[in-house]
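Have a look below at one chain only, the form predicted alone, in structure tokens format.
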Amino acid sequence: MDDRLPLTIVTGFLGSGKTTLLQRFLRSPEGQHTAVLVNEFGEAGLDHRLLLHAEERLELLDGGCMCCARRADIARAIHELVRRAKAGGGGRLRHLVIETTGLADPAPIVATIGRDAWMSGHVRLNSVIAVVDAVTGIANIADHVEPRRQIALADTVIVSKSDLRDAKPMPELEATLRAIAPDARIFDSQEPGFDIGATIAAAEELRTAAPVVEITAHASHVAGWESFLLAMPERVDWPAFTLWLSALLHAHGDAILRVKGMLRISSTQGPVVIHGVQHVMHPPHHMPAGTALDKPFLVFITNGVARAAIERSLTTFLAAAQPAAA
């Protein structure tokens, strides 16, 4: 039984609605035993005041952005709430959320619960949810790298304000979505049937799911990123898949952003779902025998690695591996 405290890192733009969501997220059953760590840009905690209902369910970190020096302060309140949630009893601390600021890349609070030894073996990545502005969403993610980044590595995509009267419409909202994270899965905030609570605290099992479209073998292109699906054989050599992947993520570094996939390997009865942000690659998360999978397939986010040369050094490489494995 895994009893790491699960965590979700909430991100999104400037005025995109991540603390109202929160809010809706901790008035919910599922977010009565969540600790919410806000990181606040400046020396003001707005969001502090804005969340005085959960007071004593909360850290704040002031003055600065958790995507540049803040890793060891991240750490040190995570370290506590861990301790908090050991030492809680019946009402003990179930869930941690992390809100980043507008400007924040979350790769890096990714990769900090990856690299540390303690961390990985006390929390466990749950989800990463980007909240989109239905407003100004388009038009921020078609002026700053930002949202994009934020989208790019999410799993999950909320949109929020689409009931405003300025709102873009969803599916030309979903397009651009889709354009940048086609496998993530995206929910309208405003539909009466949008559980909240199901949402942040269920989502890591949207991260074992194949991607909800099609994705076809042309690439979606988005100031020069790309999202693209590669078929995969069968059955792979998972030695020779997972030095490939290692390869690979260390030669490119951040421009490949996120990889997930499902695959089949020789020593195992179910499929494997792989799931990466960046440099980090999480656990392998073996699926039970008989889950159905049509196809393996690998998904790719990146910016500025092209498709061809992904799919050129992987057919190379397993095909390499073969006479060694034979």
Given for the second form:
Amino acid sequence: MDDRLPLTIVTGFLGSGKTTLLQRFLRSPEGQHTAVLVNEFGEAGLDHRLLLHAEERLELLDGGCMCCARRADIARAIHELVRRAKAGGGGRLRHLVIETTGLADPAPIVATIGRDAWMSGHVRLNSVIAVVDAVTGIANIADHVEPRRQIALADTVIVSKSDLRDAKPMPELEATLRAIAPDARIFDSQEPGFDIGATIAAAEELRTAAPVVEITAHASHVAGWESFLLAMPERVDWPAFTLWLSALLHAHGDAILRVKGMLRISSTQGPVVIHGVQHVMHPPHHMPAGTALDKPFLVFITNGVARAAIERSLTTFLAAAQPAAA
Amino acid sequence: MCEVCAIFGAGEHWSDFGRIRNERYPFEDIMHYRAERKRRIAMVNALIAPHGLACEDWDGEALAISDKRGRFKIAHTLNDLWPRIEELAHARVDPLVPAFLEVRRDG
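After the form predicted alone, can we look at the form predicted together with the partner chain?
So here's everything in the complex, that chain up top.
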């Protein structure tokens, strides 16, 4: 059984409604026994028993790549929370939520979890949720790089303030969001049926399921940004594929915001779901042997790396590895 | 290494999780894991041999990269492999260029 503490990152541009959403979550049954780590106290304010504040602190690691910078504040806070949870019997603390600042890039948080052996042994990334304001969201996405990155890195996007008079229509918002994150789950927080507790609690299950929408190419509104789906062979050779992907992320991880895929591989009967953020891949999720998968795929969200180059490279590499795979 | 059965060769890198179903340690089929590891090393060698480098398994725990002058570097995971190869080959690893490993002009 996986007894690691689930971690949800709530991100979103300035004033998008992150804290309000978090308040709803903390009031839900699923939100009980949740520790919240914030980098700034927002206007909405959180009155919560397990609220921690940490000064945002980035440590650049070797290579000085920003997306792999270690969030020392978060590492220290998580270490302390896990230690406390274990000392106290471990039964009470069930979930950890990090609310980022509006201008923060979630990638270093993901890297902090994924690259530290102790951390990835005690904490698992449950979900990255981006909150997008229905009134100003589209303009912010066009004008600022931060919200684009936040959405690109998210597996779930929650639209806030859709009940306001100036809110953009949901189809327009969805089209804009899908152009950045084609496989993300998109929710309207003002829909009567929207349940933030269930949405966060089921995030991993939903993320590892096949996408609910047919992912097609979306025209990006911003030059250099691209999201695309590559159809994969019936079964891929795992040693060859991992070699290729690790080399690709080594060389271009700063330009590959997210990669996700559902594949059949040489190593196992059931499909596997893979996902990674920039240079960091998470351990694959294995589906049961009988799970249907008609069209294995990889989804890339990139900023500055073209689809054609990735597709050509992958096809060539897998073809060259085929004789060994026999 | 598995602390219980003292079997070497069960890594913690994401690529080491090809075989298992969601447990964190892939001991159910260690032989399959080792066979795939061996094939992966053969593929690495095919890529780096033109640059005078060789890759060997280091007790199933890490990868050892050496050049013809006997210089030697250890890579614990695939994440470390590419930087170590770049250091020894004075080349840049880039799967998007046809050569995969491109000699650095400044090297």
